[in-house]
Amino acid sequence: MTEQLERPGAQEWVPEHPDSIDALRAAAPACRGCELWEPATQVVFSAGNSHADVALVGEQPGDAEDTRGIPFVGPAGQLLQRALEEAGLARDRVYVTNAVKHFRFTPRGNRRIHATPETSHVAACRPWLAEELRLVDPQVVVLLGATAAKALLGPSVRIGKDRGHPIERETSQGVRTFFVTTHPSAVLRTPEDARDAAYAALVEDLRTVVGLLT
């Protein structure tokens, strides 16, 4: 019960019947759907084409993103950009966002160490993500990592089991195609002797996404 009181969810702050991503982005800084807003520098909403063919959904902003207010601008974002280019997926065909809009971290001296969002944080933020996907209406939603995959497909999804092939689910807008792959930060954490293979697998997954587009 205490957790529900502390994390009422974002619905109260999501505009009713928003007509654009810009309207959502303008409303997001006021969100108090969970406690993560307070220690974070700012909300980090989204970037890219608001009518994109592909929506990329990550976990949450990192330290660089929290500082700049733009998703995927840190080391993982740079790796993702390189992978998109190698896969032949132009950035103007992509919309990028996260399942959680504020940076969750643990202070350690002068550093802020990434802390995985709890399930309740993801649930609190889900109204934003639902409206984003409704407005963008992409052909394919690429779920980068376990947090994003579980946020939209449920707790039974596993990267090892479900990555690399399209998953179709019924939504309020009809059948939507989802595609699960690893988060680029997981590639960066891969031991050096296996990192090239992990990166190549991400690129191959993104090439598969390109092949799904009409």
Ligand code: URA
The other form holds:
Amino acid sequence: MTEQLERPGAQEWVPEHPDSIDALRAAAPACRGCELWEPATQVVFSAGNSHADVALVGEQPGDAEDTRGIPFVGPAGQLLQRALEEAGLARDRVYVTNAVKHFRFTPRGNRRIHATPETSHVAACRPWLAEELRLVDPQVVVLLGATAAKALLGPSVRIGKDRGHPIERETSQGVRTFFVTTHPSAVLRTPEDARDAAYAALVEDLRTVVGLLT
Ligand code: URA
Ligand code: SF4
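Moving from the form predicted on its own, what structure would you give for the form predicted together with the named molecule?
Every chain and every other molecule in the complex is listed next, the one we just looked at coming first.
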């Protein structure tokens, strides 16, 4: 059997006509759409308001998220939370999820080092994300970093040139608004002398998103 056939993608585990995010969330732990479920502790689905105006899409859960089963609760999540507050995006206006729902890592001693998901993992997991966005149907989908941006806008997206402005795209539900910005983990990895500026740019982008809401 080819690798492709052994790893069918999430579609067969996604309920056919889910009427709510809760119905999706309840189905997600059974997913075997790619091999990432096995070493991970648990699936990390989504959090926040399932009728939100803004959906934020990250890359994949990190170590803390894998342990707790909730997205964006570790260091990157804390930075994101602060940036959202500074930008005036109230918690009840956002839905938070990831392009990939299981933590990919490399064991090193008793530590687990983040490993960027492959394009094949993103593709395998995309049926969940597609269904989430269909159900939430936010005004703006904010893509945090390259993995999320490529997952929904294709491989040619570049954070540097595409960030900071609305991008209209045809979807199965009609034209929808996407918005690319940096990932909060990238802000944390920025050398100290440039980190404040990277954080300020993230807040500025989130303010732009607030300005797009009606
Ligand atoms: N980084 C992400 O992209 N998602 C999380 O949930 C946590 C960290
Ligand atoms: Fe399924 Fe996504 Fe987890 Fe892979 S990463 S097993 S596709 S939920």
